[in-house]
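Just the one chain here, the form predicted on its own, laid out as structure tokens.
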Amino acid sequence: MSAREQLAATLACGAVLAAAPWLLSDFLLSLALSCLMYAALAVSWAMFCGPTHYLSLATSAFFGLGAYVTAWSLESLPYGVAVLAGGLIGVAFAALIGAAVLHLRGAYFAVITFGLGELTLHLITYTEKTYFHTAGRIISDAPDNAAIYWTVLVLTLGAVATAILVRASRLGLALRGIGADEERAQTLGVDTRRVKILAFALSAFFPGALGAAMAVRWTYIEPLSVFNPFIGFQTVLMAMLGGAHTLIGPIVSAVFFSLVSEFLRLRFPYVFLLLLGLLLIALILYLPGGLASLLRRRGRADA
């Protein structure tokens, strides 16, 4: 399927999903909102990490920063502007840390990005307590559920459309070259440092914007809730389970995993977290290509 056909299919799906606030109950709409959010997070994570094989654990940092942009500015800025600002803050932060740490690879990059997320959490906590004398923020003037849903839907469609365009562009080709052999790509004329920073920053826009969009779902925001490492780990797991090198894989995995996790988290919270960790380790060690790689192997075997 060509990029144009994929974009058309994305818009068609978006038109169907836009009717959800009129058709679903509040509970089902909340569940649909969670599916959309994680689909966008998984797609944006896979946009950079899929072709380059980098393992970023910074998603929760971008998400939390976006949430705090809304918490700090919603009284003075329209909701849509706050969401856009959250995305741009994510881009700026990703470009900054990318310039500093994207020369690392493998476990080193994963540990550093996770550590930067924790550092950001403690920095926000220190700032709030020292300068504002508060541990959290109360959001009293929030838009209705339908407005939040449509905002997240637009961001999800934007993430999918951006991933499609990147995959079909020279940027996507350069990212795949970096993932295959970074030194060879550099020898062939790819400015690997610039490409990695650009793609990493672009992929960070959507977690930041989603954090800003979803912040109004909580009446009270404090650092531990929005800088939750669980958000980042679950995003990585969803993208890797579906196949981070594919487009549809992270979307299907995000929807399926959101529904299953909602059931398990409510009934078996500690067992769920244990299973989540074990599944992530198993995927990294034994199935880095996700379930999509199994389907490809089966297709070759049948052929």
The other form holds:
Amino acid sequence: MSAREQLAATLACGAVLAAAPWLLSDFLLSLALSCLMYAALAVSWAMFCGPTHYLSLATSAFFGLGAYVTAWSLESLPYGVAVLAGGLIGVAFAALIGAAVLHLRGAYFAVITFGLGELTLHLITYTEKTYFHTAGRIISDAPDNAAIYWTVLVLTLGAVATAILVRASRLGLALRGIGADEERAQTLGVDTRRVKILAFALSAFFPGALGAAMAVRWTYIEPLSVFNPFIGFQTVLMAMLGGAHTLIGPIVSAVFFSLVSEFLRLRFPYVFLLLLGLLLIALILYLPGGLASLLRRRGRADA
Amino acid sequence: MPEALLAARAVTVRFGGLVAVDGVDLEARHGELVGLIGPNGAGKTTLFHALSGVLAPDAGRLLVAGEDLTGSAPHVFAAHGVARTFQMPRVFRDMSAEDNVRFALQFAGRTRRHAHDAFDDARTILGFLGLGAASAVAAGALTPARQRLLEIGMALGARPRVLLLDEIAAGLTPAELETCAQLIRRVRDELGVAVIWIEHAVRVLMSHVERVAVLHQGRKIADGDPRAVAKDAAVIEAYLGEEGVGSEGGRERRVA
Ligand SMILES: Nc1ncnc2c1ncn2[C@@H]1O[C@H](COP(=O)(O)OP(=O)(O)O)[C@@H](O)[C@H]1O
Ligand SMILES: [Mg+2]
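Target state, the form predicted together with its partner chain; input state, the form predicted on its own:
Below is the entire complex, every chain and molecule, led by the chain shown above.
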């Protein structure tokens, strides 16, 4: 499929999905919301980490920061503006930490992005306690469920469209080169440092904006609940299980695991985590390209 | 005499206590084909690392068309028209041969045009190198010898002004080696680039280059007309115990 066709398909899916608030019960709508959110998180994670083979654990931090943008500003700003601001905060934060730590690779990068997320959590806890004398914030006048759903849908479509455009662009080519052999890409003229910071920052818009958009689902916001590392882990697992180098893999996998997780979490909460962990280990050992590699025959996957 | 396109001035590169390149001066002018030889471990590849920004020299200056690029990142050297191959091929294995060349065209080669537009598109470049039939093949699936050719293709895709070739002919038969040498001369003639060519097949190299520089234990011990250099006592001394200046090294493959 060409990028143009992929964009058209995305738009068509979006048009169908937009009808959900009129058709689905509250329970199903919240399930759909969770699928969309994880699809967007997984796609934006894979946008940078897929081609470059970086393992970022910063998703929770972007998400939590976005949520706090809403917590701080919802009384003074319209919801849509808060969501946009959440995305931009994600971009700014990613650019900052990207400039500082993108020269690290492998486990070092994973650990430091996770650590920076924890640091942010504690910074916010500290700030709230010291200067605002509060442990958490109550969200009043939240938008209704349909408005939240449509906002998250727009963000998901935006994430998928961005991923399509990045893949088809020189930026995407540069990222693939960086993943294959960073120094070689440099000798062929790629300013790898700039490219990495740019793409990492771009990919952080969506988790930031999603955090801001989803924050209104909580009535009470505190750092520990919105900087939940589980959101980040689950995103990484979904993207990798689906095949982070593909476009469709992380989407399908995010939807599938959101549904399974909802089902299992209601019945056997711990079995689910155990199962996901085992599945990940098995896949990394036996199917490093993710489930998507099962689908491709010979040659290159064109997902 | 025109200004050197590429000039190393007293370049030194150390690895811990080992001085791999020791105060070396080297120049290449517009349209010049320069050979660079020396026994294994002489520092030839390390000098290329310095000339392409892959390693910053510990001392000395690097000038590209008169501009001081010492300490710049490799993409800056690439942007100024310095393109290189790697002795151990470093092609993007999962990309097709054509995409490998296109990669270079899209980045380093983006802002320059070639003097000769026969080299301005990935397929033509591959065709020129005899890789036309392999353009859709994943680069990692090519034989090492063909990966070396592809390395040249990637370097050409960068639309270079200076071309650094590191043992591209290793593992070729004498006949293939001669073809390869003709190819390099054609590139030089048609594009007017400056070429520095490292090769272990010293005799063949000497018969094609206008000038040859010799490295030994990191030092440049000779630089000049190939016939004069071949008679140089220090050069013969350096190669004693190795295979001798005149020997045919075409078939050997090193594991450096
Ligand atoms: N990355 C490195 N670390 C330490 N020593 C190195 C490294 N690369 C090369 N050397 C040493 O530097 C010297 C020059 O190596 P090299 O430039 O590869 O020689 P040549 O290409 O002439 O065979 C050799 O002694 C080699 O062992
Ligand atoms: Mg060498």
